[in-house]
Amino acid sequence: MYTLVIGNKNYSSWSLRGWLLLRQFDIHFEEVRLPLYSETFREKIKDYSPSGLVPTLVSGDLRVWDSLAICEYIAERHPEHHCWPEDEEARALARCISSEMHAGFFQIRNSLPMNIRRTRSIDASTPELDKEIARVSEIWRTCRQSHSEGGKFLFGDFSIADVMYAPVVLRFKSYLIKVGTVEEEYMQSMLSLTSLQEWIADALAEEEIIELYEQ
């Protein structure tokens, strides 16, 4: 039995990653939501996460407090779900682009904070932001063109790579970011997932407002 500790569904992109993996592969877990920047969060988070951050996966006495580490842990614990692509080369590439997302794209994170309730474009872009958007588009386009026969996700079947890029799909949707046809088709495949639709519905039902992400 797992417990997954998350923040606000409207704002917490890292929380989405751990949650989406478990939900999409139908792995049972208990959800604990601690609203970010709240007194509840400050009082409760240290009960779960030594880093004081979300998401955190609780598995028995073990705490796993990083989204990619959670994905790797679940992949090892549930090999029957093939959380990474089965092909060796595809798996290596999937890990590369997942790590690239995990460690980078700071302009996208800072300039396009996740806010599912938002549906308007940014007032002005920058060359640095445009470069990162182009890089994400390149990743999606290259993966889809190489694996289109295997399914509608980055490597055909749904995998951790899709989990890592799910918040970017939501960001591009919220900020009306224009992408190519292949990338748009991939975004629609992600947005059609019942699991992601559930997350979006829960996010829209939240009442907390965090001004930092509303600017």
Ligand SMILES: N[C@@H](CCC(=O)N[C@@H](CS)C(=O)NCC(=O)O)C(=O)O
Second form
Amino acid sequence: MYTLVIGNKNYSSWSLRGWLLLRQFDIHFEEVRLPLYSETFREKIKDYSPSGLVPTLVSGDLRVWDSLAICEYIAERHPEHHCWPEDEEARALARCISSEMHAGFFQIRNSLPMNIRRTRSIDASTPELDKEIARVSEIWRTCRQSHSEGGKFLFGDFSIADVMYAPVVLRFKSYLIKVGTVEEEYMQSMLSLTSLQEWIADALAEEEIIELYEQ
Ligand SMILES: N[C@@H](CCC(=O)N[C@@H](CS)C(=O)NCC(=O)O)C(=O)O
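Starting from the form predicted alone shown above, please give the structure in the form predicted in complex with the ligand.
Every component of the complex follows; first up is the chain already shown.
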């Protein structure tokens, strides 16, 4: 039995990763929601996460406190779900783009914070932000073009690579970022997932406002 500790569904992009992984692969878990920057968060987070960050997965006495580490842990414990692509080459590429997402894209993170309630474009872009948006588009386009016959996701079947890019799909939707046809179709496939729709509905029902993410 797992417990997943997450932040607000409207704002916490890293939390979405851990949650979507478990939901999409139908792995049972209990959810503990600690609203970011709240008194409750400050009081409770240390009970769960040594880093003080969410998401954290509690599995017995073990705490796994990083979204990519949670993905790897679940993939190892549930090999029957094939959380990474089965093909060795595709798996290596899936790990590359997942690490690229995990360790980079700071302009996207800072300029387009996840805010599911929002549907308004940004006032002005920068060359650095445009470059990162173009790189994400390139990743989605090349993956989809190589795996168009295997299914609707980056490597055909849904995988951890899709989990890692799910928050970017929501950011691009919120900020009305223009992408090509192939990328738009990929975004629609992600947005059609029942699990992601459930997350979005829960996010829209939340009432907390974090000013930092509202500008
Ligand atoms: N590398 C971590 C980053 C997690 C992270 O930054 N989480 C944010 C929420 S999205 C957080 O917990 N912020 C709370 C704080 O800064 O006090 C991961 O992948 O899980």
